[in-house]
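Below, in structure tokens: the form predicted on its own, a single chain.
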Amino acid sequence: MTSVGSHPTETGRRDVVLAAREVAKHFPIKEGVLQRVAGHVKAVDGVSFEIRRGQTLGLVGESGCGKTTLGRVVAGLSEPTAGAVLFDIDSETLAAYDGGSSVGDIETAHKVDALTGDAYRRFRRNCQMVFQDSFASLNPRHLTIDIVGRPLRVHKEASGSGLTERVVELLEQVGLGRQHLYRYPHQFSGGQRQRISIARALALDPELIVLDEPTSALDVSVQAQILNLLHELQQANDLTYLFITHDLGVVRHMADHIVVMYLGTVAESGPTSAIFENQHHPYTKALLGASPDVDAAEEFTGLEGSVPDPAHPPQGCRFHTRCPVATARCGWEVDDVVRWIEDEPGAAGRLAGVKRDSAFAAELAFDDAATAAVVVDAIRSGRIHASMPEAVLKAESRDSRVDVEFGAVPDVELSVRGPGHVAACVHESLLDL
């Protein structure tokens, strides 16, 4: 396992607020009257990182990459299918856990979904979340004083006039005031509602706040205000943030470390400076180019195709189906041919069936021999992708059937590219991209 987001620290301190180790979250696909499980959507599929006290980890990726699901797992709102989320653990203990020592005891004391009693209550008050849609996350029937004061009442931190004054103090921290105590959410602007959400998250002086796209629904000018507010609050209260966003430009000046996710896995992770100055994965480069306020935009030509189905993620490198520099080693498979057939006007609708021997070998049946010949030509000529012919071991037509086989490749693992910097890419030229 490759650990990402690691920084040397003083031994013995509980300096790691949160660590994720090979976290996975799969959702069952149920079919039929009896709702039998026919497969799983692999929303998160083996993600590891850690967040140091007082730092910000930026979790970045396109819609559908699994970052929000991962945020909910981290916050304890959803149980992981596999892996572990460890809360409030020191570097020495974390190193022992990674080495396989005292795993059971460490998980009992630090694993979020294994905590009970006082330990779980301590985690619950010290890990708060700010959601993307501020209107949906605030009860429309509750006044501001009820919304912000509820954590204080639940944990018996304040009551009566003391609670009111504490709520006023929290509102003032986020740029609001006493005059807003007795208003409903619909009486505020989007930026003000997000400030209320932040005030609620701050109520119990948490150690970690998970920020799920906190500015994406706001105007640009309001985004800057909220980002500046979050930065000021972090400096004043020594907060730790997990900042989830689709825009690398948003976290450029906030994050100490960035994890780039694609289709449920980590594509690249490293210190913010390394991610912006020396990317080692073409998907990271594409995300940078998609942000208009990042210099890399001048070199960006755009990505083709759509994000593959997370229920059937591509073999090898998951990004190879959209990668402009994909090679034969990246993992071409039968599904890549099937996806092309489904999108190709001349072949669409003529695929009668697929008989698979493996992800890399199958027999494709078509309605006529002409379509079968077209598909073989597309595979061998590089019409589907320029690098596909190099990966083909067999592509032959027999009347209306096509036997196709590609060289099997393993899933691409994260490899070290620099201090605290890892990427999942097999293209040698990208070592100095």
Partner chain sequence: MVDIPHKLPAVAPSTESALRVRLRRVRELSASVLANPTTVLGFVLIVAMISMAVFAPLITEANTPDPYQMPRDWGALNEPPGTDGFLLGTTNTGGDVFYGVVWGARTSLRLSLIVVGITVLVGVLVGSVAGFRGGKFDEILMRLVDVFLSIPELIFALAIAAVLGPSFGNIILALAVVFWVKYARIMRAQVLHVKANEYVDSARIIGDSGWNIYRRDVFPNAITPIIVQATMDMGHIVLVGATLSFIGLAEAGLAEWGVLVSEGQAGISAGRWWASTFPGLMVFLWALAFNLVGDGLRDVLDPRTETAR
The other form holds:
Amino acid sequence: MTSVGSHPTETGRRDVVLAAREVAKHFPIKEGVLQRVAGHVKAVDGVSFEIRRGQTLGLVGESGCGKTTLGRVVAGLSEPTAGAVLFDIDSETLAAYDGGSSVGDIETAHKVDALTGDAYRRFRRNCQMVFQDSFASLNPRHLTIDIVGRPLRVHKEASGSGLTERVVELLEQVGLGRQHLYRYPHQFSGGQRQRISIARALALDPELIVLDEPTSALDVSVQAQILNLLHELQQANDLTYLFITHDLGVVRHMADHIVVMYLGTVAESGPTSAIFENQHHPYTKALLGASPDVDAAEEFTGLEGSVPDPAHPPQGCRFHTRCPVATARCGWEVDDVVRWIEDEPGAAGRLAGVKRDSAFAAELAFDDAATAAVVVDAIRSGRIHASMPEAVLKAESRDSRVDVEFGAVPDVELSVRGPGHVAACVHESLLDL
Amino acid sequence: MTESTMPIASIRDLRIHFRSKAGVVHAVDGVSFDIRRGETLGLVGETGCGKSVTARSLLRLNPMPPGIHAGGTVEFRGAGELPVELTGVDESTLRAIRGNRIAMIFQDPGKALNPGLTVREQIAEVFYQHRADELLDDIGLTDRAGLVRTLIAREASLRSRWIERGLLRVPPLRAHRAALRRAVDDRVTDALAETQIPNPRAVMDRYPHELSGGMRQRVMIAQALACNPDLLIADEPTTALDVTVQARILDLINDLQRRHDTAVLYISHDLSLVRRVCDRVVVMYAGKIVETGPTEDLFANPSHPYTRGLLAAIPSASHQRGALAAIEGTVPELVDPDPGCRFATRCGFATPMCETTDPGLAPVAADHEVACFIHHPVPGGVGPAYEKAAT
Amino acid sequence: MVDIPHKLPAVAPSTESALRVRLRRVRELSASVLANPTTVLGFVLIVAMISMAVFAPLITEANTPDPYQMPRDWGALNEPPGTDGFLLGTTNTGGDVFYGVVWGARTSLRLSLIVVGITVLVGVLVGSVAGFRGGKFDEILMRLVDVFLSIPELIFALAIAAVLGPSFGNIILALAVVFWVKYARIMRAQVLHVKANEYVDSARIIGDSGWNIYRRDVFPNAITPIIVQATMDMGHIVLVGATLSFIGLAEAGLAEWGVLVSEGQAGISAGRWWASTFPGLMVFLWALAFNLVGDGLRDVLDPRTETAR
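Return one more block: the form predicted together with the partner chain, after the form predicted on its own shown previously.
Let's see the whole complex now, leading with the same chain.
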């Protein structure tokens, strides 16, 4: 690569390229004529990780888990509601920050949404992004040379024939060439457009590239080309990747370290081999079980139910509503009973009202006493979930009303399962389950 | 052949072309295969290979124009019925087959379901359309003659006019109409219950946007299977779904298929899914079939360089990072294509003769056919070989 | 959707340059606009009528002192078309219909250019700021737009012009006040739509400024519906202007088609059809021509057909 230009970077030597600390992003839900805030969608709700120089961190999860929102926060496209994204920081400083010392100073120097002036420009140059939809991420009215040359123009690194030569160099790095300079995006195939996006991301010689599902819209044969290219570029330019994807095969191939997200939080995180060989979270296990491997003919299985509403995430462990190995300690709550009632042919439509004292205690009012009795019986007998009777403190019917109370359970915290391997599950291990 | 061993559908030398600004695109160019009774046949290939166009020709869903039926036949043999040549039948015959004998589920249930209709209305329409007589049976009106029967029959087949609908609101007709509604509701409930939707009675009154992606897909399956079709076309039915939901939906399709002995044409770009779901596989590339065979045999001995390339391109644990076997280049243009093998431009084993002569499908094992000179006796020349290219 | 494989153009020659590619693009676009015969018809009509407006002083001698006032010949009232010196006849006050038709084109061109110019400028500016910045300004603007849109535009313009008093200048002012809202609304919607594209995020990621992003990414991709609408409105505004003039909101005796139609209508029952028909026909042709071209532009400028995605 050619010279870095007129803005010498100080970055490049610190070992942690990016660290997220308890990052949250909540979107207000507005209602009515007055656009009153009626609640928040907790798209990302307290996520921490760090990406070391030259490594690839895979961020995995299904739709609605918050991975894309988190990617946008990391790339500085939107500001976190809480928490901090720290850029280019060494391990010692990060340890000090985690320990709570000189937090203010460290944030001034490293926190992305607090950076100003040159420091912000340095971050902007060094953190680039490639999106899933190669069509939407290239301005349809711009030629390749404008698109790839734009970062160089913005940061005044090149102009005129120098710019053209630099763009040709970048295009050659991604497997395109001079003949593609004066074409519009729609004249390329999907794979070629994604190469152009990558060339643009490379233009400023960045340290970190956020790759948001970069190959999900491509055919496998083309995906393989792009994955190979990304690997080559990482080797050649000492790049660090945050690789966001739903495809476990791809992430296994590309990532050194994996963060599995569910409903805005981290379910499990660890080195790729640990995640694939020894899962400590049932969600990770379910994801793996559901992703068929072409080499093996083993059966694959899925999960019951669908992802809960992120505006009202479940108590305790957020996965407990779909978890095949949920226990009494996983956060059974009033909503679990309500959800069961809605799906139960004999009881649906007979729930007249819910008076909540907390997420764990409420008074349910029914149209008739019989339904109330059925619900109480379902809670006590374990028909709703086998572990529910153990979690319930009180389930009594008074005519057509039911008082129900569960033992309050705190959110399940991440606990250490191995070197660099953490999981948020009440089970010590999933091996004998 | 007896009826039970005859294929449910036979596509022969099908050619569908599309007019475009650049010329005539040969999207499907001489495709022949059979769908056997009760089997799951996978139609695999990448974007633009013509798999969807081929499948849609079974329901004549390709827009014409710009599409052109440039040749070939699609013969369908419904259970206990005479064979029908689908490319030539009239609209009314086709309507009687669509949604009834051949049904289709799409990739995006959000688009395939009408957002303005409740689940009940979407599914009820299928029964009104194809099962009006049975509905009359259900409410015991079959043997009755006269006005009542006529009016209710017209209502049941969605043919009543406003004045008749007005009459139907007056007793005693109102009672019959209510009975008809109940009969349809029962059938809709049964159809939904088949897809393991919890509490179908409650789901019936919801609109598609109120349901999750997985639920919407179940509703679409319920709708497609409502009339117990002989053939179900599933066009990437799980691509828009999360993986944890995908497995359930595939299990469901599989289960329903077994119980009703439905043949499934499963269209997908995902080989690892096809391997699990299908009995036989047809691999398409650039408008032609390159390989076809029983799933096990095809995955154990992939014989066409393209099939091999596709399998090798899937990232897996065994690959060194950065060393995926990508197929270089892009799909060739299908405007006035060259006469040779369409894969020749991207094939690592291609010889000059591959560019000028179309290899055509020929058997390599029982039921397993490949369109490649590596496996064929070569007409007067030296063909390509895997060993040669390896050195 | 039918998955037709991607069309890749042949390898570009090495003499290629950005300028050439863009010029070729302009040529291709204009060629596809002109491929539609009805668009060509509209285009020819527009050129003819604008030429008539521009060269009015050469076609008929300008009236003095005010060329926009109809010349009156009190000695030649109600002359039928073809009368010597009065190609299209005269009105019941001796006005030369031909003069009115020719100079009326000039009046109409002036009206439509000024009104469209002002409303597009204001509308695009307001809509852009509202859509791109959002926030309080956006909310206030949208409420204002709601109010404007709940009153029929003709009645609104009529009320304003009536309050300001009868003059052609006031008609222009009234139309400008009414019409900018439409552009503001279209532009705002377009900006919001374009802003959601990832190429805007991509531009932010490389650190480009808000103004540059607006100028290079948002504006060029948002403006096409405005161009189409403005073309259509060039015709529509003359129609509305003529209506206002017809009911007497312009100065009497103005060389304007609506005024002329109004002057001539009394004679229709007496068989003097010409004084209303010719200017009426002009209004119709003017509106038709711009509509035809606007439709043609919409087909070509629609990004979906443009990029053949």
